[in-house]
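Presented as structure tokens, the chain that follows is alone, the form predicted on its own.
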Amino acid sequence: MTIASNISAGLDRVLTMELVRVTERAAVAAARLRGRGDEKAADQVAVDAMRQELNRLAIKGTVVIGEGERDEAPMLYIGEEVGTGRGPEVDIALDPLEGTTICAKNLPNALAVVALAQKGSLLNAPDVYMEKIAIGPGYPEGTVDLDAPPAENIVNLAKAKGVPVTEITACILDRPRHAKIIEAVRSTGAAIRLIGDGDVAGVIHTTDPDETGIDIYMGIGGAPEGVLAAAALRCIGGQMQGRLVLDTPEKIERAARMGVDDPKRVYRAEDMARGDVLFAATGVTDGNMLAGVKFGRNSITTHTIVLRSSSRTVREIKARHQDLEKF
């Protein structure tokens, strides 16, 4: 057996199911503060819980997408080592609470998210914006293009799907910077689902439009979230393109320190998350894809998906936890 296959087997054996515990723990911690209006507090308890669980895993893990650079984040910062130190060497991309504002307002689609891949496989993206476009599986390569006008992408997607443009729905972050994209999409007759936050979920929703009602994601969001979304697409299938928004000398220099040598490069999903990838997400609040945490009198219920790229396995886990002291 080769070294690569040994690593791959190690990921499968050690991490596939254990990863569920990592996102479950963070989701439950954040869910206790749903609707309380305190974004920082909800994020902090999720970070604490996720870090605690990651440090129990038998891995030599390095955070490549995290809560920020070392001088900005006290824990789960970029470059932090997690795990027991015994096991496969892995890159980790994470967002203990994807959608802090969503959680604080108790709105749909807040998640706890983590992705793991073999060392050197995840794009070490700086905390800047990223232009993104994504669609689900089953379409010819090149159906959409990051550099094509939004209206052209909508029309091409409708043709590939074999439906009128009026049956296409685009998911876009509700931001002033997207006014022209929104206008262009609406000019085609397509519908738009505006979201306040949570563009990892927005991208993933394109993979199952019959369930979520979303066919395409487009717009500008966070680069770290882009890598997490790409990791999920590598497991489920679909197409994604992203380009870092490096519009100042400081951002270009910061990206260069992280290994980005072409500021204008268009990254595809397989560029951002290579090799064998594991991805897990647990719902914090109810959403299109996952139910949020439910607190019962004697139990806590969580809803999680766990994905693996090499086998295209999608595990959906609804767990009832009765040992409440562990949470």
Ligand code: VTB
The other form holds:
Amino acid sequence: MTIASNISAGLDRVLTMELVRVTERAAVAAARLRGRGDEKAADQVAVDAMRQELNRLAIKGTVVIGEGERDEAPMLYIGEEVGTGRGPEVDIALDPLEGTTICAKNLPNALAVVALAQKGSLLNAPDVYMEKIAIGPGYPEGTVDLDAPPAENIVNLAKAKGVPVTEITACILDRPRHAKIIEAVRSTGAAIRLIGDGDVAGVIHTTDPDETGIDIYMGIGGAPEGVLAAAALRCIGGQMQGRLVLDTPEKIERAARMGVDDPKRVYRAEDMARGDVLFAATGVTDGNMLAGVKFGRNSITTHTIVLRSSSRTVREIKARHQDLEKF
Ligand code: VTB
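Alongside the form predicted on its own that was just displayed, please also present the structure of the form predicted in complex with this ligand.
Every component of the complex follows; first up is the chain already shown.
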């Protein structure tokens, strides 16, 4: 298949498996620094490892969601070109260590994450906040709405799920800015799982409530994390809405430079990650969906989820790595 026909037919299937190596390597590097209280060091090794693996892929890739803007991030900055340069032109969203604090404290759900899409199909979100709401697959369109009161969303979700409100659990970042949402959700009788960080995992967890215990994600988190979560939801199914928090002229201007012409726009998952999307996440610390990296005497075990939007395939890959020199 030629590169041109690859693009028109979607992304090369082989890339799905190649992407697994990218997050595996980043996760193993970060996991070596779990629980050491050093966020920066854990992030740095994950970035190095992810960049090395990305540069092995047969793609002409551009980082659109990365470690920051060029002047503030020496590696995997927005606009950095990655890959061998021979292959399809793709956009990449990444977070080599989503949940640096979680990793430093060795708490659940730190992930290494990457999403890949055809060029021009990922929202180029500035590093600002995003209001988010997400639920898993199987609910009628419009079951929840970013602009509806939080209590109403919870009640509508319970109805759509066919359970009492008390059986609904919302995942919310534990931040003072969420005091009102937390109060409103609790007033319905629903439960809340307050998380310290890691809202990419929080959103993904809504796709499998039986496994994770999470039905809905609500609240304000990072916009780059929002695009990554949207990419995952595009592949698994589910509904998500997000709106950039552009509360100063400077942020509006910065977003405009990145192509955001309507600062108040509500993006659905399919607006943030369009077309054929691949997504991979490897557990760094043990989590509700993915096990963390395990270091054995003669092997290292990783647990990865790898997804593709066009086929909606959800693959879980538990890998035992025995060539330890590579890590
Ligand atoms: C969330 C969380 C991330 O940033 O997006 C959060 O998922 C939002 O920012 O893991 P604040 O910490 O300022 O609330 C992280 O915590 C870090 O990127």
